[in-house]
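One chain is shown next in structure tokens, namely the form predicted alone.
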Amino acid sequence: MIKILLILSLGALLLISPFIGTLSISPSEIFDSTTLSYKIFFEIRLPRTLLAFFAGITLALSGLLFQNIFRNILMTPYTLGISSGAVLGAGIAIKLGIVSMSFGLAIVSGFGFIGALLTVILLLWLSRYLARQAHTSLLLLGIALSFFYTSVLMLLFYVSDAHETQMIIRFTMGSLSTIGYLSVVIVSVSALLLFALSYAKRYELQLLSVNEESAQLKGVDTKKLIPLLLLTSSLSVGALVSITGPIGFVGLVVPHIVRIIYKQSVHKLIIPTAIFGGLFMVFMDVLARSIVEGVDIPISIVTAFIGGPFFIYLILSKRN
């Protein structure tokens, strides 16, 4: 009963989210193309809600995959440095003054995705030199890259003027603001591909969640499966971060909430995680637009307020 009520509540929020904002719009006018309500609803509010929903799917499923691959409840989609690479790429574009639009998408986002893609390529190249427990060593490589990218980003802050610094800071805070549907299409396609792969490999994930040796004994080719899952998840997160900026804690919080509610094995959690991830992000976006009247708080600040205490709880519960 609690599951049904929670899903219905969040589903209702998904429907009313496009109507929430500084300017009130009339439901009776949204289908009249000559009205302001129509433009606000279909060009700004609806794309933003859809972007939030598919962003949540990407982050939640990536978190679930990482936590099962590394068998660590504290893993997040940003562990391998993909997010840091995207942020650095966007920062370089801003410093170079390349902030115009191309094909309806900011060039900053293109540089961000290039940063994420180059990070994935670098990790795959370095992984060739890893011996046993390659995915654990890959984790350490990702952490090292994150620190390196952060130091380069700090250097960019130091040599940038006030305007450039402000733009970089705004990007690192994360934002779901969008006009039109190009960003929605990009994020939704990557989210659906990630979902399709996760669902197709759900039984292999179940075996992998026990341990890698057990999965191999059951016939799972872990040397191919693990890189495939990590690559797909990383590219999906990279595409998202290049558009929205980094959004933390969603990949940490949602999989654990779903486990608490459903108490089932991982192969039965793919669909609930995707649904709750999308609805959770819509809820976070509504909070970001509603906490302070007339102010659109960066989404990563809101998710950090929720995720920070939850992260502390996970650390303490794991210790116990």
Contents of the next structure:
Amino acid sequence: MIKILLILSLGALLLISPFIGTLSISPSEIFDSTTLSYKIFFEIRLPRTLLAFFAGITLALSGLLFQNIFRNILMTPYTLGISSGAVLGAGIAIKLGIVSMSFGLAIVSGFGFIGALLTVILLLWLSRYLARQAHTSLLLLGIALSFFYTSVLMLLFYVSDAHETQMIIRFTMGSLSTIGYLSVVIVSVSALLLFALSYAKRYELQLLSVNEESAQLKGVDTKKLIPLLLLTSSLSVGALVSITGPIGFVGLVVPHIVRIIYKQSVHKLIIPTAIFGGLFMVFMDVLARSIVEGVDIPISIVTAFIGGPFFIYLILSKRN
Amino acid sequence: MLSVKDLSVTYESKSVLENFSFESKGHLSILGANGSGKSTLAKALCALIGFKGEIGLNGKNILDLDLLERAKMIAYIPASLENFDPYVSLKEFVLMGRYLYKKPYLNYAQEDYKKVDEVLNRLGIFELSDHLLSALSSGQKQLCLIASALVQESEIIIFDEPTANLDPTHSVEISKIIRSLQNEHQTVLITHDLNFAKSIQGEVLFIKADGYRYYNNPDDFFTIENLEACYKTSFELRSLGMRYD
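Structure of the form predicted in complex with the partner chain (previous: the form predicted alone):
Let us now look at the entire complex, which starts with that chain.
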């Protein structure tokens, strides 16, 4: 019952979201293509809501996959440094002055994507030198990489002028603002691919949550499956982060909340995690746009500001 | 039929097992001191770890089989059950043993559920079907692991110290169950419990620090002189109270 209410109320938000903003839009005006409302609705608000929805799916699902594959709730693309890799890539592109070139923003995104991709490859390569199943060491490697990236980013700040610094900082705060549908198409396609793969491999994921050896003994080819799952989710996160900037906490918190609400094994959590991830993100975006009138607060500030205390509450309340 | 030829395993550039060769047609007990490499041998037998030499399951080289074919041939039951997923029920866990029969991408079939119910009934844990794994006792967890291997319907089952974490009552219960499975499955038993191993009546492999001894006939192993030579401690022949037969 609670589940249905939650989904319905969040779902209603999905419908209302495009109407919320500095300029209020009445539903009757959006069908008249000559009005400003029509333009704002279809070119700014609707793509933004869709982008938020698919971004949430990508982040929540990749969090669920990483947590299950490594059997550690702290494992997400964000904590492993993959998002930081994307930020650094984009930062380097900004510093090189690529933004002012034609297709500048697309190239900056491309650099972000390459940053994420290189990080995944680096992690997969480094993990071959770790003792078998030493997942804590992998987490430490990810954290060390994040620190390293941050220091390089600091160096970039140090040698950049005020304008470049401002742009890089803006990128690191994450933003869902978009015009038109190109980024929506990219993010939605990668989100749906990730969803299809996770759902197709739901029982394999359940076996992996026991442990890798046990999955192999029951017949799962983990040596092929794990890299496939990790690469797919990292790449969809890379594609996302290169467009929106890093968005923390969603990948960590949403799978956790869904697990607590549904109390089901992982194979039954794929669909709820995707739905809740998407709706959670739309909700966060509505908050980002409406907490302070006329101000669009960067999305990662909102997710961490709300997600952080909520996560602490969850951990403490679970103990009782 | 399990046949091992010149098997060597190195772990972190240290040799754990060197040139093991043995055969088992019936029920093999693997004994030896802590850290002698019993579990390593078990993992090698399932090709979970890299090894040199040859392992044959019913005349087929294990490395020529894909993972599904291996699962059909050999099942491994670890000493304890661990699981990250907090909301897996006993039934869902056991059902995972049917993975090799499941069609890719689809759910488990009716037949798989039937097999699971049958095995749970047989082991007397059907009533626990919907219990979460975290709510089970050590003995129930061991039964759950056995059930998950049984639904796999493999020809050979490896038990890795199945009674190590159990009190005497549950040890006896588990060992009785294992012996009742011997008519349908070939078994490999790793244990420290000499009485249990003796009740199995099969070949014995004793792993020493510097090699191994293989006994085709268990009576050759279970003599005082031999046990004292193997374990380098004195033995006395008498009933220890707990009976496995």
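Under this definition, the rigid core comprises the largest set of C-alpha atoms superposing within 1.5 Å between the forms. Numbering follows the first chain given and starts at 1. In this text the structure is predicted, and so the values were computed from the model without any measurement.
- In a rigid-core overlay of the protein, Leu228 has its C-alpha displaced by under 2 Å between these two forms.
- For Leu122, the Cα coordinates differ by 2 angstroms or more between these two forms after the core has been superposed.
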